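Single chain ahead, written as structure tokens, the form predicted on its own.
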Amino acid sequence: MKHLMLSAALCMAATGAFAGKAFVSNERGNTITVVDTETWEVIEEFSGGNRPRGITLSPDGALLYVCASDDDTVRVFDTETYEELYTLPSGPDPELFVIHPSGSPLYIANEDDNLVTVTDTEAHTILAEVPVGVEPEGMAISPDSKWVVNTSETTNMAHFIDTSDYQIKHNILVDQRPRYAEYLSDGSRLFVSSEIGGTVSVIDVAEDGTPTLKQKIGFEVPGVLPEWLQPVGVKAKSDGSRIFVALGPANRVAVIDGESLEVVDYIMVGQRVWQMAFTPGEEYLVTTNGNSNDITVIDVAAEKAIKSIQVGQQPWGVAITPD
């Protein structure tokens, strides 16, 4: 009976420790929510340091990464636990950052700066500051790791840099303040959004990783201002069939086809929808909602809002555990 009980206890800590979590980043609370996949309940908060803003994971997601903008340093938590283990150094204001696939170095945009810089997270070190426009903010790696796009806000440019030897080899002119970027799992295109242009550029990309301007998308929803439409957050789902776009103060997201690249439908969600993360099987997509303080689960397969969720002050970034 005992080897049964200490069986039962050894299963039920095991589904604990591996019970999917959604981390929120709130930007004006300095906060993490952190928000049960499967209940969909939050069930912690702790402190993420001053203005937490881009958040991501380990991949193996027993580290948790967060910009801690106005601390000028990247603070690093355990998933299980939500103790802070250590500080990375970041490089002045990091905003949003992509890991290497292998777990480092780490890509972080440092807006108020001008650099990309590169952290070595075994290391503590940093590799190297890459210069690069006006405001960078938006920060993509391909799925063969050889490119880091950086998309900077004033100069209106992505720029592709080659993680062999940290140089910038392309620049793509995009329209005004890009703000984020979405490879296709392929690698074969690249989408930027452009938060005051109101569009989305589809760069293809190829195989050498040259890239070519190839369109650009554009917002329309009755009874919704033009300016209201601030493309930001971008997610693709793997298969490349759908692209999901936050626009902002539009308070929907919009689901554009990905092989035709027309918008087919736009998804009521929060107040200034942000950013976005798919749950692992993609069932789900989560949004983050910054004035309405919560965040929002698409049912991806339906298209539709299911759930909102309250969270911290100003909700900002989202990083979901994998499988």
Contents of the next structure:
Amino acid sequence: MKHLMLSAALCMAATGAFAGKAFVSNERGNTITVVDTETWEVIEEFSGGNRPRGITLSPDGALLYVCASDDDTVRVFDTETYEELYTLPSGPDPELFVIHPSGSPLYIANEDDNLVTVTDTEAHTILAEVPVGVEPEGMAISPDSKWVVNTSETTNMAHFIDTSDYQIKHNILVDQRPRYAEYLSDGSRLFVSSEIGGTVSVIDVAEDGTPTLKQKIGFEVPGVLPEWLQPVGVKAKSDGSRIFVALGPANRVAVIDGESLEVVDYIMVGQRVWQMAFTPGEEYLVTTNGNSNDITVIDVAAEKAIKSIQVGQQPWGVAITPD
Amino acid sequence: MLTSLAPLIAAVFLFASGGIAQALDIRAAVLRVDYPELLPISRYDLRPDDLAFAGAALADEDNATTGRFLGHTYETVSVAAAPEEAEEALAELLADGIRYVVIDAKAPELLALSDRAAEAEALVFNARAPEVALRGEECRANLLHIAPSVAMQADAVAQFAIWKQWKRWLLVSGSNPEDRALAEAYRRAARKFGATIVEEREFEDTGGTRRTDSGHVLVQRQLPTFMQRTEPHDVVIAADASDYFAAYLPYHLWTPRPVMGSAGLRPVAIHAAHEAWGATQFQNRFEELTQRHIQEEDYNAWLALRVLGEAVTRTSSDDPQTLEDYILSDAFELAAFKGQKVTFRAWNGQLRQPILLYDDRITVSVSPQEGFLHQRSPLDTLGLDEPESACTAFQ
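Following the display of the form predicted on its own, present the structure of the form predicted in complex with the partner chain.
In what comes next, the whole complex appears, and the chain from above leads the way.
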């Protein structure tokens, strides 16, 4: 480890200590593209294993975790040297995961096996396998870390897994093909996108974690067939004032008012917009656009797309280093 | 629609979370009628022993995984019968209390079996028969069609041809009744979308083109001369439902042109290389379970039972009429790895779905094509629309 820390230090000296980086997983190109979040230039592209999809960072930003779906493993990279450090057991076909705020464990959706695998990132061992619905995908963790939510695409449910005993305590039926789950930062509400149903389910969460379906938000864009409005990635501002929803082949990100739960705007981005991530401070929102092989940078305050950057083949997920 | 769904969702959720709804045991059957048949032209088209049953087995797993969270169990019985034994096989299933039957049969048996099932108030899903009449004047109120009709298939091909600006068609059909019915579907599609059939030819079925007859030796001499001196055309449309000559057409034409329909670019419900819209994991699950590639009748059986499972999940009912009413309602929707939800036509019980255009290796395109619009759903540009439907059973 010593030489790694040394090289990390050298790297930081060379590139400027606190330059932010966006890591983009390219599902088809089997690479990770690194983009500088100040200049918005591509710094590097490195091999990410076979079919990299879910992508996240350790809380300190030092480690990059990538679901290499076709390798049945999670690959772990150094965020300064881009060297692969080791792999973590993930169960088969890991697609998307969420990391505990402490840095361990990872909660991983195994799409082909109807499981959520819980992996200790320090001991490199599997702590639990939780049977869930068919084709698990979306993963979210409540801000108090007591609940992990998994959405299953063919079962059409959000499963609420108690992190103390790994038992499912609640299930909520949502519309067809739920893809992504996102808690508000105070844990009072959860948003679940349904790609084929074309809606986002708004689920209110009680103090004890009990969820209640409040309503569903639909989308409408003049000149776009309703069938193309397919909600996938969801990101909520930490103050809850805005919720952004990536609409897949509609090539737009919907902006939802956190109070009224009405759609207030649609922002044009690249083709087949999939996942999203905020820069620290939520100044910018970065979207991955699978069909145009680029990412779009949205100015969050202005709610405008300001730039697109070409990345690798079929960008899927994005993770951005913390401050 | 959202408001009408809300009480339903609330009811289901109460059980999902609190465990107070009743447990349901859903028993279904797949009844496959096996006909005495000649070998296909290609070994790739041999019918596996577990055809359709394999799709049902996967659907049982999928439904059971979901049902686990709701207290619902699923069990599907698979039965194969010769045509003359099919009614007795169905009678046994009905006597056993089964009220949901996926039938994999040709039109005459499907109709007879559906009528027998209706006496027991059982719901039938058609997993094979593509005839337009089954969705028209011969429709049945207890018969839902999962398999696309020949009209949907022909319209899917026609839209692609129009999109390509291949508007002059040479229609080549077989001489058997099902080939002629398919040719009629292409004539209708040409009229509907503005293509011109510049000439028609019928290649007579005299027997002897199958692979075991060294079919290629014969057709290599016959087909090019048969295809000589045609009117100028952009594309050859093949209507060979009985599968005896079309597969040879693409490389045995006189004038080189693309072939679509029964060979070349074919309209299918699914194929084993289809990966878009999450289908990769569906293929993975199917292959892990069955150790073979999926075929259309597997997909149709899977989809039929997923329709049933979805209706049970959303209504918490095991009553056939309640479930059919829900399936035919605006509230019903299902994801089927086709990029948009599949739903049902309330006027004739046909499942709306996109049609894949397949060249025997990849999905070349998917219909409906861009720009073909409909006031209800672009999917209703494929097949019989409400105003042209002769079906009255659902009124």
